[in-house]
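Quick heads-up: it's one chain on its own, the form predicted on its own, in structure tokens.
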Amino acid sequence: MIKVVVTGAAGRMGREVVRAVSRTPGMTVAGAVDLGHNGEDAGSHAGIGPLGVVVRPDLVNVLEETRAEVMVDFTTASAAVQNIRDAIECRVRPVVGTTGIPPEELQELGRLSREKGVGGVIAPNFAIGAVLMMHFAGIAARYLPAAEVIELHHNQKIDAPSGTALKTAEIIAANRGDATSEDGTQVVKLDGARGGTLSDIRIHSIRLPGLVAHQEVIFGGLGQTLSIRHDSISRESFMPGVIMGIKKVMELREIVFGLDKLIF
């Protein structure tokens, strides 16, 4: 039985993780950590009835007292970095879907995990369909190097562009070789109208209520366009990937970055 501690357990993604782990054979919610809802039952807060697991704010104590094996983190970038460090120091494997962690912090966390021999998974997107979308985009970029990325999220998302959009642009850039995308725009009438750029690839971020997580990659070629789109219409879409991460992280000895490392 894999003992899982959920950080950010009172948040929207945290509650979804509590529900998913509690109904998956072979794993259990051993602890729940959040700065809010202290003292509440994590299961009751997630809408599945009491689990006998009380939400607490003190991560290290929870990890040690529960003898947890895996920590699942969906918090904020500033909180997640310390949470991951604490987990590794406690020899607990982190499975992290929090985005916006600076690259230099990720490198340091990777170094620490290798030093301690503690595996982990940090992924910008745990939706398996989104991982496939990025993979297909990499294939398309070999033949249609002109591409733009449009990502759409709910209006409470605190970072832009999304981690998935940035990762997608990196994959496209790595697969299209020396080819570049021509942009004949000479007059920009409104700052930001053409989006941001990463490796000459335009990324556009949309934030609206009613959205969850969506992304479209549009490729253009001579007389043709190709669109590759993925839509998460509920947060349940991320749970198969999270459960996969919890299971496979037990076999790892260092942090891997991206769910694709577990799929392909």
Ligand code: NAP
Second form
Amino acid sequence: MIKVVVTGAAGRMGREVVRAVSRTPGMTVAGAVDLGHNGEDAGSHAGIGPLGVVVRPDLVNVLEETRAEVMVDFTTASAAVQNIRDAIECRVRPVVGTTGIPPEELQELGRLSREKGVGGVIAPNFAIGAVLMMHFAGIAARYLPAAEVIELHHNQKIDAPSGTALKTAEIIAANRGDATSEDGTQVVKLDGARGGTLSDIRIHSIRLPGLVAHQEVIFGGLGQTLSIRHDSISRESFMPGVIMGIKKVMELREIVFGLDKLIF
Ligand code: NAP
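Next block: the form predicted together with the ligand, after the form predicted on its own:
Then the entire complex follows, led off by the chain already shown.
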């Protein structure tokens, strides 16, 4: 039975993780950590009835007392960095979906995990369809190098653009080589109208109530366009990837970045 501690257990994704782990054979919610809802039962808060696991704020104590094997983190970028460090120091494997962690912090966490021999998974998108969308975008970029990324999320998301959009732009840039797309825009009448740029690829972020997590990559070529779109229509879409991460991390000896590393 894999013992899992969920950090951010009272949040939107954390509650989904509590539900998914508790219904998956071979793993159990051993602990729940969050800044809010302390003293509440994590299962009741997640809407599945009491699990006998109380939400607490003190991660290191919870990791030690429960003898956890895996920590699943969906919190905030600044909180996650310390949580991952604490987990590695306690020899607990981090499985992390939190986005917005700066690249230099990710590098440092990778180094720490190698030094300690503790496996982990950090993935900006745990939806398997989204991983395929990024993979297909990489293939398309070899033939249609002009591309823009439009990502659409619920209006409570605190970072923009999404980690997935940034990763997609990196993949497109790596696959299209030296080819660049022409942009005739000379006058930008409204700041941000052409979106943000990563490696010369435009990323546009839309935030609206009613959305969950969506992304469209549009490629343009002579007389044609190709759109590759993925829609997470509920947060359940991330759970098969998270459960896969919990199982596979047991075999790892360092942090891997991206769910693709576990799939392809
Ligand atoms: P959310 O509803 O705001 O949940 C975050 C939770 O973390 C909140 O309950 C927050 O508590 C708690 N928290 C903050 N600092 C903490 C700490 N130091 N220790 C423990 N808990 C802490 O956000 P969400 O929508 O679940 O999203 C969480 C993260 O997951 C975001 O970075 C989002 O971009 C990412 N995400 C990733 C994927 C993926 O597939 N990788 C999918 C969806 C979302 P308070 O509210 O009390 O501060």
